[in-house]
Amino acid sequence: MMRRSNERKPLVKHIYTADPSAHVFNGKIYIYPSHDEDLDLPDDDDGGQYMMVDYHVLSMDDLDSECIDNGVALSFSDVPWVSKQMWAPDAVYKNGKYYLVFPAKDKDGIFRIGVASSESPVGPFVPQDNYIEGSYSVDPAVFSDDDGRTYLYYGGLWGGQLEMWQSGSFNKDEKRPEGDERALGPMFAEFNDDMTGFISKPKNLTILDERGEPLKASDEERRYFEGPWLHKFNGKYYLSYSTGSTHYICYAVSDTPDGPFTYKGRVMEPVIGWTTHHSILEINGEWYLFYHDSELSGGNNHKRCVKYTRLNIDSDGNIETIKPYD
């Protein structure tokens, strides 16, 4: 099959972006990416090195369309609680409103999720007065259900904070799951009707191994990481993740949104850079995913490049595994 004039190329070039939130709103693609800033920082396992202070909309009236940076849609100045490192965001349609679901650092150097809305799908964003309560660590995907309900998959290890909130409040010294410890999966909750707030107390899911037994930390090849995102496919939940130090995308399946899951297989291997981190998304009837890699840098970690390309779905859920270099 072909590819599309723009599949696996950056989409665009005179900014550096990455972790795309894509969707479809009235007929046209947005793409809600974080906006890394063109800085020469050393690279540490707790992310210093990504300094994101605003956020970029990219639309595209089709795949084949010039993609188009609609400016910035919201600052870390406009935020009164944000500190610094506004990471990967997401959006969701609803009540008439888009909504930017975004994860920051508050006044004392705790991530946390906040919501901001418009009535452009473009921004400008208007954000709420502050985080959502009970809110903590990065990387939310939110997802809108059939039935109208919200929920919100969130959480990363290591810079994402998420295993320092094993206890249930944030503990920066936490011991990190290891070995044939169960490992840690992301947050999901549900948003009541107005996007203020959570309806119940955030839970950690479940990923499953083909036995039937949680993964364990020690499995880096299939456990998660961080970059959740909850695609449905005839019916059943589709938990697609990073590994983060092994580099892949995989993906997990259950009948409820709130699994658990059971691991499937991957969905993408390795990209240039250390981060790998997309969206999938259905077009017209066929299925696609975004995703980023460092090439347009020359492979610096943080400075990185949107990209997308067809994904093979069969009639039986199962992905093809993508070889993003193929």
Given for the second form:
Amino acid sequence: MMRRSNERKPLVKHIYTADPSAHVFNGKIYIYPSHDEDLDLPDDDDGGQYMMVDYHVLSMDDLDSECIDNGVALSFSDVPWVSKQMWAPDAVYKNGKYYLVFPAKDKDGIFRIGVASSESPVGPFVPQDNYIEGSYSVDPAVFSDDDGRTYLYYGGLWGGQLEMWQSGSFNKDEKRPEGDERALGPMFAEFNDDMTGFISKPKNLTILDERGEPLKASDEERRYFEGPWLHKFNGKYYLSYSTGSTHYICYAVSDTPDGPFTYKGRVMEPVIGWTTHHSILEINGEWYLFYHDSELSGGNNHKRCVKYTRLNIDSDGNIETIKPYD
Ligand code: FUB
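Output block for the form predicted in complex with beta-L-arabinofuranose, input the form predicted alone:
Zooming out: every chain and molecule, the one shown earlier first.
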């Protein structure tokens, strides 16, 4: 199949960008990425190299047009509760406003999830005074269901601190699940109408294997690590996510938004760089994957660039695995 002129190429080159959450608002494509800093920091397993301080919203009139950087939409110095590390955001349109939903470390060094709002999809966004009560960890993905309910999927292992909440409160020394123990899934919660809080207690989602058994912690090629995304296809809920340490994007399917989800397969093989993080979007009846790799920086894990490519889904809802460099 012929590729589009922008396909599988860095959408912007003047800044490093990652973790693209893409949406269509008013017929235009908006991308809400992390803004990677051009700093030379050593890699560690806690994500200390990801020192982002602000968000820029990118936009495109269509898939073939130039990708525009709309400047700083929210900076860490504008958010009263944030100390550092503004990681992967998402956005949603609700009740006539655009909401940016973002994770960052609070003053105690604990990842929380906050919300900021704007009249415009590109901001500037005005943050709420505090993070969402009961929120923790990273990688928020907001899903608006057909009935108007707004769900949040989030959570990341290791530097994303998800394991540290297994007891219900924060414990930085909490043991990670291992071996045959049930793997942690992403967290799930429902937002209230004005996006100021959760109306349900967050719960950890289960991903089942083909025998109906929860995926095990040792199953690193299939278990959840970070970067959840939710899209709906033919009435079913598709949860896609990164497997982190094995660098795949995988997907699992459910009849309900809060699972359990059953593992189905891979969306994409590994990209250049340690992390992989994506969003899935229908544009004019075709499906696209927005993702990142570290091609622009020659492989630096924390200097990434966002890209998109076509996603093929067959009539039964099976996703064809993407080989990003074929
Ligand atoms: O961008 C910082 C972190 O890297 C994100 O939270 C993860 O999903 C990974 O892409």
